[in-house]
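First, one chain by itself in structure tokens, the form predicted on its own.
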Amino acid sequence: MKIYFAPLEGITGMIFRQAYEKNFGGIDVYYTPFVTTRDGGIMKAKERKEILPENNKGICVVPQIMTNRAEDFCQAAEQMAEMGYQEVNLNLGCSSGTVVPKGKGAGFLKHTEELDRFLDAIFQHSNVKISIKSRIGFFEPEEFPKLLEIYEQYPVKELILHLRTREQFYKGAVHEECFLYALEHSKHPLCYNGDICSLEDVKRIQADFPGLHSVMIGRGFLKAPGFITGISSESWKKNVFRFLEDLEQGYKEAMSGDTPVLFKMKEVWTYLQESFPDGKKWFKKIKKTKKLQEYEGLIREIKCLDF
């Protein structure tokens, strides 16, 4: 079974991916945070830099595209093919309130006829393989059979299913009955996504769905980096602090001034706090820091904790 790292906008960029792979590994494919398209499919220079192969050496990366315009998707996919990518991923899962009203991400799921026409166009004209990351519906899981019926018409490389509706965002139980339905009715390789936070979760899913092609994990890897490898707590402690050092250094080299670096490290700690004793208490202190030196002092204190 393959292990995928889910994209999280603003966090799992190229600096994060390199630091994570160096210190933890265990990932078969990293999916990039979505690339937005402009007229003609041309992406922003910053987004292009994020997916350039030279900035992702030594790791397997699949770039993700989010748009509801077939022409823009195809041109962006063509640009990615020119970089050497053989697969791109279509984002039909983003639940953001700034995205959904535009009919993009999970917002596209409300418009099934338009989605069908869009998929027909991109699968006819794109010269790369296309995987899809989708939620199981917009309002209700009962929407899923209709969505799957649409997906089944096309040569989807892999169907990654986040087992919640858009209205659930990231809360509430996942709907495993929809995954069972997909296993029974889909010809595509299927990937399970949603609420995977430990090695025990992975083993349980493997046991419940024998022969499963892949799982995609996002927040679980941010809360407990490296859990998929089953490393000892002592080794994990060494690796996580090396990871934080590499991450901070990477941001320092890429950003101007300490303030944006501090912001990025605080963002990582919104998740990572869950792996540490009294993590919420330490995170409150980290959030209050105004200078990078203050943050670094707190990390030295945390590093001395016995856990």
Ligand SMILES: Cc1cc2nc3c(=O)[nH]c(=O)nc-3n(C[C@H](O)[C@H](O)[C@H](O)COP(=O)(O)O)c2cc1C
Given for the second form:
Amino acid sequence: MKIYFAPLEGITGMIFRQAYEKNFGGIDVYYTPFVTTRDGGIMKAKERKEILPENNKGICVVPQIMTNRAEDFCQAAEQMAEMGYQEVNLNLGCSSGTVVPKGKGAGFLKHTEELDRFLDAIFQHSNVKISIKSRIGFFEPEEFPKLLEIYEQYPVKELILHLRTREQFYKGAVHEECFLYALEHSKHPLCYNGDICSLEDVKRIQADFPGLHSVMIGRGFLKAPGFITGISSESWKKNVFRFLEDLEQGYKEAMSGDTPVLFKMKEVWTYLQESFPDGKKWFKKIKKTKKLQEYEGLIREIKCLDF
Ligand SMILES: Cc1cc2nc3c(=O)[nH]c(=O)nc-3n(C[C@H](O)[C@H](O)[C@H](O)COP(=O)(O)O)c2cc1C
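Instead of the form predicted on its own shown above, give the structure for the form predicted in complex with the ligand, please.
Zooming out: every chain and molecule, the one shown earlier first.
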């Protein structure tokens, strides 16, 4: 079974991916956070940089596109193909209030006829394989069979299912019954996504869905990086601090001034706190820091903890 790192916009960019791979590994494919398209499918320079192969050396990456315009999708996919990518991923899951009203991401799931026409066009005209990352519906899981019927008409490289509706955002129970339905009714390779946070979760899903092609994990890897490799707690402690140093260094080199770097590190700790004793208490302190040096001082204290 393949292990995928989920795209997390604002977090799992090229610097994060390199730092994670160096210190933890165990990932078959990293899906990039979505790139948006502009007229003519041209990506912003910053987004292009994120997916350039020279910035993603040594790891397997699939770039993700979010748009509802077939022409833009195809042009962006073509640019990615020119970079050497053989697969691109279509975002049909983003639940953001700025994206959904534009009919993009999960917002596209409400417009099934348009979605069908869009898929028809992109599968006809793209010269790369296309995988889809989709939620199971917009309002309710009962929408899923209709969506799957649409996906089944096209040669989807892989169907990644975040087993929630848009209305659920990132909370509430995942709808495993939809995954079961997909296994019974789909010819596509399927990937399970949603709330996998431990090796036990992975084993349980593997046992419940034998022969499963892949699982995609996001927040679980942010909360407990490296859990998938069964790393010992001693090695983990060493690696996690090196990971934090690599991240900080990477951001320092890429950003101007300490403030955005500090912001990035705080965001990582939003999740990572869960792996540390008294993590909440430490995170509160980290959140209050105003200077990178203060943050670094706290990390030195945490490093000395006996755990
Ligand atoms: C902060 C954040 C950013 C996200 N950005 C993206 C994105 O760019 N593209 C995407 O397909 N999903 C995105 N997602 C959804 C995740 O990839 C994933 O589907 C979701 O978090 C459920 O998986 P998990 O429980 O393993 O985290 C994002 C989720 C979060 C919390």
